[in-house]
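Okay, so here's just one chain, in structure tokens, the form predicted alone.
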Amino acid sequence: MALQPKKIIIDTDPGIDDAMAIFLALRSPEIEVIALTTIYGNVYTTLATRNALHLLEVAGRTDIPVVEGSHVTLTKGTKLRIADFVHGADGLGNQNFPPPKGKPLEDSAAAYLVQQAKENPGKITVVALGPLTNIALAVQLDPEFYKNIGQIVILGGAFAVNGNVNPAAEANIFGDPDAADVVFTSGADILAVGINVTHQVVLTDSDREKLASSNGNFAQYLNKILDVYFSYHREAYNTKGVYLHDPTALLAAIDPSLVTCMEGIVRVQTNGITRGITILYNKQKRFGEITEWSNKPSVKVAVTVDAPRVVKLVMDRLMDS
């Protein structure tokens, strides 16, 4: 008997690699994308919503709802760090696409997440590709959310490596450290896919040439928006390629065998010079004192990734579209 596709909600801040992940999700028969919820990060939330609606129109999937998320952090912070220097002012490679025809649902992203988890207990996976504000709000909105949600796959954290915002912090966690700490300690089934693994997954210049030579709709679209992303990586990392952060997290949600994990408690520093740093306590040492680490639930953190397999899946699915 064929397995039912896994129901996925993508919480996203599109974003060039978000666009890749969304297209990849729509080309993956193992999953059913039931909604996109939006959050600030690569762009402000209003533009994230516009870009999500636009991408679904490009994909011919306007049947999938878009639900707008929070415009501020969990602590009501409004001085948001937006990565327009990575993705372009419009988030999609400075292509200035025409506005989408569609509109988001009236609901808030947090309320929508709570409702979907209640109606489908244990069956919804949230793939969180931006700061974790919407998910933290859902945790606060419903005490049972952590039980009702099937899994939360988080693109975020820099476990035992330098961050990509500063030496301590990765961008999504840095975007709302308080929200991240709430989510990591919520008790939900969590898999964190950090830049310690996504920096091993590279789409090279030659891979991009293959995309350019494909007649596929998604491949052609992505080739068009990738210039800004490649330029940023050349300047920031001196590399001839781009990191496939969001596609790696999306594929790990589909096929967990692509990563190996450690389990332990994750806490997030919420202030000071290391604001946004993610620390994994592997529970190998038993401490005597009762502290902020005591009696917290464990999560899974990806520590290795089958990078060649991830790149092959991305290329195969996006070329054939």
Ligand SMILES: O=c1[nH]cnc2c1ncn2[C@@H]1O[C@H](CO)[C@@H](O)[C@H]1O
Given for the second form:
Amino acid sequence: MALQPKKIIIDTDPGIDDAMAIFLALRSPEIEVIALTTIYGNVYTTLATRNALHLLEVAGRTDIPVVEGSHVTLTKGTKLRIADFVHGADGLGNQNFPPPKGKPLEDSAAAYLVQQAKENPGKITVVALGPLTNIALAVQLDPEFYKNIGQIVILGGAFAVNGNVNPAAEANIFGDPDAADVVFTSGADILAVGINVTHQVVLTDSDREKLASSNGNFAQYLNKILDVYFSYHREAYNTKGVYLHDPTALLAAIDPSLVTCMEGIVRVQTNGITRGITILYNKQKRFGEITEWSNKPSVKVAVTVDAPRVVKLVMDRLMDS
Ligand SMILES: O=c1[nH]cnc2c1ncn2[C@@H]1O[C@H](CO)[C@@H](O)[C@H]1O
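The block above covers the form predicted alone; next, return the form predicted in complex with the ligand.
Full assembly next; the chain just shown is listed first.
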């Protein structure tokens, strides 16, 4: 008997690599995308909702609901860091797409996550591609959420490497460090895929040429929006290609054998010059004193990735679609 597809909710701030991950998800037979929930990060939340609706319309999948998430950080902060310099002012490569026809559900992302997890205990995977505010709100709303949710796959963190916002912090964790610390210490089954791993997964210029030559709807659409993302990488990293952050996390949620992990306790610094830094305690040393890591639940942190296999899956699934 064929396995039931895994139910996935993508929490997203689209975003060019979010668009890739969403299309990839829609082309992955192993999973069923049950909703997109939205968050600020690459764009403000209002625009994230608009882009999520737009991407589902492009894909012909308006059957999938969009649920709007928080407009402010967990501590009600309104001074958000928006990465429009990575994705364009519209989040999708400055293409001036028409506004979507659809509307989000009349619910908040956090309440929706709580309800879905309660109705399908252990069965839902959340793939979190932006700052973790919605997930932290769900943890705070329902003391059972951490048990009811199947797995939370987090695209975020810079484990033992420099960040991409500053030398300490990765963008999604920096976006709401308080939320990230709540989620990492919640007790949920968590897999973190950080930039220590995603910076090894590069879509090259020649991969992009292949995408451009494909007649597929998704390939053509992505080729258009990728210009801005490629220019940013050339300038910021001097790479001839782009990092596949969000697609890597999505694929790790589908097939955990694409990464190897370490287990341990992750805490997030919430203030000071290292605000947003993620520190994994690998439990190799037994500390004599109580630390901020003592008696916290363990999570999985990706430490290696089969990059060629990830890139091939991305290409194969996006080329002929
Ligand atoms: O340099 C950057 N600054 C801010 N955000 C970035 C940068 N590069 C990529 N992303 C975005 O943040 C997530 C990975 O950290 C990805 O979702 C990517 O789209």
